[in-house]
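Just the one chain here, laid out as structure tokens, in the form predicted alone.
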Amino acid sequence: MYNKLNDRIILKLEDIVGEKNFVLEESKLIDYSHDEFSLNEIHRTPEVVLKPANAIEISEIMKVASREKLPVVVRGGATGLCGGCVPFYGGIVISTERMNKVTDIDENNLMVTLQAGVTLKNFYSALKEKKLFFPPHPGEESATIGGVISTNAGGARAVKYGTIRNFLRGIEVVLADGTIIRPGGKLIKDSTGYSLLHLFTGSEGTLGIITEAVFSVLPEPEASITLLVPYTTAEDALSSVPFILKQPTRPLAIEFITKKIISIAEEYCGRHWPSINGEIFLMIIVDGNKDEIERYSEKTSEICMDHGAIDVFVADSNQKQEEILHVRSMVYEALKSATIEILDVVMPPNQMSSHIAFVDNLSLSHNVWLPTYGHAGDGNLHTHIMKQALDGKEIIDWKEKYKQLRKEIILDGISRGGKISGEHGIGLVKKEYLEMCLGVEYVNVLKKIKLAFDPLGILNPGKIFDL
């Protein structure tokens, strides 16, 4: 299907690269194997990893990789979940690691311009020195400005600001054969022809490779408050979500977790949750203005005691804030050694009651723990299919189960209207679900698109869906 490096290739592409910027080795080699998904068994070795310093580079390589056709993926901080980065036909990996520079904050415009290495921990802190804001938080601060926006990725922050494709403004990309093309740029408004800025944005590096974004952002909110409240049950905690959301203010995050996850992760990260009771917690996170979140605040306390909280606990310094946001922030570590597979089914969230329930019976009915939290606010739940059952003990025909566990998850989350990824994207671990998702004539229209992009088929081969 696609060709084998030779050394003639080699030394072209060493060429383009430089011998520092060029990996052979294949004890180096095995780190670029795979992303952040658990099971080994889609892990591929590449044949070289390139580590280009520009678009000019990476447009070069693109032009030796389509007339020799080999396959190409991009890899940023494979802080991925799905196999998205992995070089499942082996061939070149391009490592945007040296791309590592913001090259502009204009701020009389609130854009900010960055290479597509940029991890999200270097932007939030210059952008930090400015007071300036940027409102998507996907979690994992060593991902990069090019993996976040091929995924478009969300988090927390989405059932306010929304997600990343509604702040981003422009990109500079390469595709197939070499072409470097910029949709988009500084503007707020752009009606001039398709919009292929937004086509690219969650296409996991399929259509083109992104080298450059930019960014709109916003001035730091004046204040910000955090709620924590219990519920003994997960469905007088979500019963209160469309209440919260039709206040006039909107928050910036609405948090479902259940007390047990809570004390896993404050066991792993040393640091503690506030000592309040019940079983389910709702994290309410509310930005802005001082004088209105404190009314939110008094407002949305109302609301959730008379949906079945037990109580309200106010966080309202910075100190308090940041030690809850930290525990919360360590979940994924701290389930991470017995998980298999961390699903992001997304749905209507009036539905997401409804689906935990039937998680939980499909746990109890497996002997498996099923641990399920999320975005209460965006209806967007992650279940933890775990190695363990519900005593604790690891289970020994885990694999046999998880297969069967995550396809009756995924069918539920479906056929409640909702679809099979909504932040971690497909990759290779879930395209076998996407035309259960979205219909075989769906499916066949984004086929067209990538042969269009990409008509050898050498781009990220192999990922979201097969030709």
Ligand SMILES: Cc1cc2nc3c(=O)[nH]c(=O)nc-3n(C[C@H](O)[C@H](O)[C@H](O)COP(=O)(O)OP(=O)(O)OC[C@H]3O[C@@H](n4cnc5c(N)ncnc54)[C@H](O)[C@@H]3O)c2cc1C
Second form
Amino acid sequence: MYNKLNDRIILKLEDIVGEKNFVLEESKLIDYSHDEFSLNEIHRTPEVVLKPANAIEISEIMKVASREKLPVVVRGGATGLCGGCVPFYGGIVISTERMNKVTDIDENNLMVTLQAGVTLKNFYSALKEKKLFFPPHPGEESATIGGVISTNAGGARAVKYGTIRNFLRGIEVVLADGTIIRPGGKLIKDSTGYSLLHLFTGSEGTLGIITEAVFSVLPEPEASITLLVPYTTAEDALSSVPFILKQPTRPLAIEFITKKIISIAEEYCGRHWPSINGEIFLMIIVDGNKDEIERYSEKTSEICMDHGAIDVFVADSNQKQEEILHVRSMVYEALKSATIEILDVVMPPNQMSSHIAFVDNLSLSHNVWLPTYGHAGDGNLHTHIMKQALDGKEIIDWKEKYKQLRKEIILDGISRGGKISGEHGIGLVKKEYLEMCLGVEYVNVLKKIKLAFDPLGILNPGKIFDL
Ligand SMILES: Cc1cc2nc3c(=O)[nH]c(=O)nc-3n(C[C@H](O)[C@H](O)[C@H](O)COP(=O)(O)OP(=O)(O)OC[C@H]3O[C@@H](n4cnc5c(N)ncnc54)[C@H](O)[C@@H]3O)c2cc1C
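Alt. form predicted in complex with this ligand, vs. the form predicted alone above:
What follows is the whole complex; the chain from before opens it.
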């Protein structure tokens, strides 16, 4: 189906990126065989890794790849959770690690231009120096700009500000045949032809290679406040959410998490969650000016208490808020060693409560621990499918149970008007559910789009769907 590299091609590729930016040793190639998805049965080693410096070099690589019919997979931070950057058919991995410059912070237009390999961490710190703010915050800051655009990453702050898509203004992309195009620009409005900008967003490296991006940014908000609200049941906690959202001020985030999960994260990182009551927490974050958020805090506390909250802990200092966020951010690491997969089913927010009840029942009937938490304000839930029983013991036949449980959880999400991914993407591991979720006709349209951009199927083959 695809060709293999030979000495002639190897020399050509080495010539494009230079000897130092060219990896051929087996022992080093293994590092590029996986992302954060846990099962090593999906790992594949590339034949070569290239570390180009810019779009021109990527264009030259793509001209070789399309002439020789070689598969090409782009790799950003490899923090993806669904095998997106795994080179399933071998071939070339393009690592964007050298494309790590914030090229322009345009304070007059409130736009930032940056290369695809800049990490979120470096992006946020470049903005902090200028007192600017990029609202989307996918949880792992070693993710890159190219990766977050290609998965349309979300994170907790999507409730008020939306996902990566909502701040993206322009990109530079190298197509499968090496052509370079620049959809969008430093523009707030743009009705000029089809929006390829939005087509590339979330396309998981299957339509083109993003080399540069322009994002809108905002001035830093004056202040923020975090409310931690304990409840006895998930139902009570989630029943508060529509009333919280009906207020004129929209919170940045409304997160839902259980006490059991938080206790494990506390133990893992050795820091404390400041609220000890209840079994379930809502974590509500609001930003804005000081008066506005104080009023908001009072009103929201009343709403929560009217809907079964036990009490409300208000974190108004930076230190208290940082403590809460730190413990919350450790959840993934704390659960990681026993996690098989983290699902990210998204559904209309009013369906979350019944979906969580469904997952809890599955957990009891199969005796598998299925910790569930997520973004209560936007309907995006993360259920971890664990190798552990409810008493914490490792399950012997976890592989069979895993397949059945993920199917049941995903189908339940779809049956509630949901979709299989709210922010992580489809990658390699969720494609078996794509047609069930979107329908055959819809997926056929996606396939035609793919073939229009990449007729040879060389860009990230085997991802999202099979051709
Ligand atoms: C602890 C943890 C927390 C997380 N929290 C969140 C969260 O809150 N919200 C969220 O949405 N995700 C979250 N994620 C998932 C992950 O961080 C995101 O999917 C992120 O967008 C991946 O970026 P990356 O640079 O690591 O991409 P990679 O994993 O390297 O690649 C992801 C996909 O993007 C493609 N790609 C990468 N760069 C380019 C490029 N330049 N051009 C074209 N395609 C490209 C790859 O081929 C692949 O298909 C989390 C992951 C972890 C481990």
